[in-house]
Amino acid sequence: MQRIRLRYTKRGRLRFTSHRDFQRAFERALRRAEVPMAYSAGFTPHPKVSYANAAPTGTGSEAEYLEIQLAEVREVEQLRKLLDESLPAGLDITDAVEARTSSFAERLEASVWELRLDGVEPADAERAVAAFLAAEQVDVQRRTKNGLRTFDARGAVIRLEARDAAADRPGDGPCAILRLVVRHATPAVRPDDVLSGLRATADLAPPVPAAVTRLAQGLLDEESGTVTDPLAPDRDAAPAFPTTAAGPSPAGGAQVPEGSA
């Protein structure tokens, strides 16, 4: 059997797609693309798909990941294109590699988020960020199925910066952009938790809901605070010539396709 790891996006209005809705759309795409999926055993077999750390409903993402298991070998880039064509625009398959290493979920150590705060002066955002980072602990509350939970939103934040969005959209009123790097922890600290922390420490309250997008997720470089591509280890472990359904490509054959991440 062959395992393929995919990177996909949630863009535009499809940021409001729930994880369950995406699962249904992806399973339809597998059927349309005639992907030879491996199935689980039992009375109700399901295609073998593993989802990893999905973004909350309502947030956009450029870096969602999943893994599929095939019953037959397929050329990876051709499979990516077929699946991408079978999904609605906004749910885009942007990268694919054959799985050659284990413990993929463990590589998703941190995420990079962009928060667009329309109506917020950049100077106010910078002051709020400074107050948040200066605090040793910032307690916030979130309602869960088990009731109201209080936890620290500061400890998981590796980096938080504010900048002016005027260069992107001049003349449209004040707008601040926050760039957030947050470690994946338990309980998970989400962008809205950090916004709650900014309100608690500096009374920063955007007049409209923030537009939130995950830009990346993967291994965390502790020294630089950057997040690296989680598919890179699989790509680095690939042989000089890719394996296809017809076997290894000979010298001078098809080149190894480059990912778009």
Given for the second form:
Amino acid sequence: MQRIRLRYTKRGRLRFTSHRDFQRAFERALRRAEVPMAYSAGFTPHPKVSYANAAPTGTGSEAEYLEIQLAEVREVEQLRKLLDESLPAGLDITDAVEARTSSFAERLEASVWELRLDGVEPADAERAVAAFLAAEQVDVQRRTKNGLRTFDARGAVIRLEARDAAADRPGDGPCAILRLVVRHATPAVRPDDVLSGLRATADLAPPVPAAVTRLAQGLLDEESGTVTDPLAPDRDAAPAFPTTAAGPSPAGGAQVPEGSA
Amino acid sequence: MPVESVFPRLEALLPHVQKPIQYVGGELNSTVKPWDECDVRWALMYPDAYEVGLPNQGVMILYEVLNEREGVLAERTYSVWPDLEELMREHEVPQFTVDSHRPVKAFDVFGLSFSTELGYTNMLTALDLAGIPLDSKDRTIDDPIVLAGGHAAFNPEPIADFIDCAVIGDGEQAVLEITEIIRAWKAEGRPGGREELLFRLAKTGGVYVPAFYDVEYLPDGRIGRVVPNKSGVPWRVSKHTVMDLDEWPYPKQPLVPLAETVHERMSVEIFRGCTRGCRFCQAGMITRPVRERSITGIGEMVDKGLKATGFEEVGLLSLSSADHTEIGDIAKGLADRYEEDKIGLSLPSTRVDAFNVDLANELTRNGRRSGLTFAPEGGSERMRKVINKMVSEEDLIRTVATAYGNGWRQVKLYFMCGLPTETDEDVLQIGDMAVNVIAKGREVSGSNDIRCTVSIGGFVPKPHTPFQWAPQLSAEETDARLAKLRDKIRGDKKYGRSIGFRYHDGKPGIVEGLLSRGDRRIGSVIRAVYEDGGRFDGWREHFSYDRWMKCAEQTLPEQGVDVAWYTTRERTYEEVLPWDHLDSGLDKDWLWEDWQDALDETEVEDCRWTPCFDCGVCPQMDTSIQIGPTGKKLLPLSVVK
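Previous: the form predicted on its own; requested now: the form predicted in complex with the partner chain:
Starting with the chain above, the whole complex follows.
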């Protein structure tokens, strides 16, 4: 039984896809691409797909992961291409490796997020970030299924930096970009919780909703505050006689550029 | 003229609304054509929420037919939920298409498909959000032509003030004819403005332009006559009929949404029309004659459609799917073909006979046998004669015995309440029937673990049917009758707990009845309801009976009529009905005779296997019954990788 781990994106307007929507779309893409899936046993067999740690509806992502089990062996890169073509543009399969290690989900220790704050002066954003980082604990509230819940949004934040977006798009109004590295914890601290924290500590209130994108997920290097490609161990564990054209992944892997651009 | 996408402005609103994915488009198999390279542009709307509208076959077919044409583009728009509507008003974002997010007002035609009358208030919301005047008479050359289609358009009079025109019948060829007329008019520099364009459409005899007809009323409120007010406009407007379904294998590339919708499957229409002659059924009357798609045409559509979509279920649609002359071979052929692929097959709208159970068995060869649905419609033998649903209790019991004997655990039975001449006793017999079904089921299955669900809807008399003259049962009487039946079923100690009972109260039916058989005076009620906040009338949580009644009381009495006049009043032979000038092909005298036959409890056969009964459609529309068998079989697909 071949298991394949895939990295995929939620880009542009398709960031409004909910996880349930994605699951349906992905399973249909598997059928169109005629992927020989392994099925669960039972009355209503389901293709074997495990999803990990999906980004919330409305946030974009460059680094979502899932694993599929096949009933027949397939060449990995070819399969990636087929599936990518079968999915709508914006839901793109950017990397694929054959699973050769266990406990993949545990390797998703932390995420790198980018938050684009249109209408926010970079200096204001920097001040707010400094205040947030200076605090021991920043309590925020979020509405959950069980009502309003209060928790700390500071502890899980490994790094938080602000910069000016003007370099990317001169001429437009002010725009600050935040880069956030956050450890996956319980309860999960999401980018909007950090925004609530910035509002709580420094009254930072973006006039329009932030455009949020997950840039990476993976193992956390505590010292440098960076996140490494979770598919790397599978790639490294490849047998000496490669069955697939492994090499660098097509999207340049999940390496996270260091610091700000 | 460049037309900008409203998406950047919409995008800022989407994080604040429920299920934003429904507004972003990008569905698999959707089409975005270059705006400037097209000279005729259609915005197609299904006036309900995206989750209901997206799977609609009519819109999907026309979208593809139009987009296949060079120089023509079609985009889709749906009703936005009140949360987004409020934000769109606040931020001045107009009604948009989901394909390229262009404002609806920028299109040449705004075409709405009305499966039901309950979409009328949603049309007004969309017009207003689009910045298009609600009243046809207030529109200018810069507004699109507002066109209504779908089954409800067979009586467009209640929305006559709001639409510019209506088309009745099959849309495939009609939209292309209309496109050519618009193209020519635009190429000539739009001579004579909107009026000239509407006149050119009206002259064809296949497009109804309400503004070109005057309605005269008698002192007692009835219609005196409906007359064209412009020379060259025909007295009656004809429906459109597509004769060869194999020439129109649409949708070829069904849309696959990202958002969850009400039908998560691919549908193939296996025939159009029905001549069973059920007297309550508007669809069966207005879509005559029967036109079958061939077994090979069906096989090809299923094959291509599955490849294009990745759906895991195929529905074989029609008004009575088991009546296809080659349904046995179709079911077996498809079941053979997809046995390995975990593709589910379903056959909605089936009749009550044992052959059906064989079909259902074939279609569920590998899968689970959960529930089978039958629609006897009337509880008593007498009632079924009145409605011309020729099923005896014996047939039904034999059928369910076969079903339970073949491992089916649940049988669902559909009925109507409030049919003409119905008494309490007729409805109470539904309970007896359910008890007999359970008793037989326990006997043949040897198990007490079987169920029968009785589902009841209120009957609403519809235009172009033999019951168009019938009085509708009031909401109070409907509720009282259903309460008696409920008590009877619940009170049955031996069988009651095996019988499920589902019904709706009688109130929504009264509003539907008002809109179905209404005339132009009803427009004032629709407008008042919309202005009072009425939206999404097909949704229980949004529908307000009290609002409809309040608005009707505000606007109808000054016009000399009221809700009861439109709903519970029986009409006479002489009365001019609001839709008489819309020609469905049915001969009004034949409909009247059939109405008299109903009152006499006389049944009429299906003209597919008996001589013609002169309903009038074939000679009037120059059409004929198109059925097999072709004698062909579905061959296994060759594997090409």
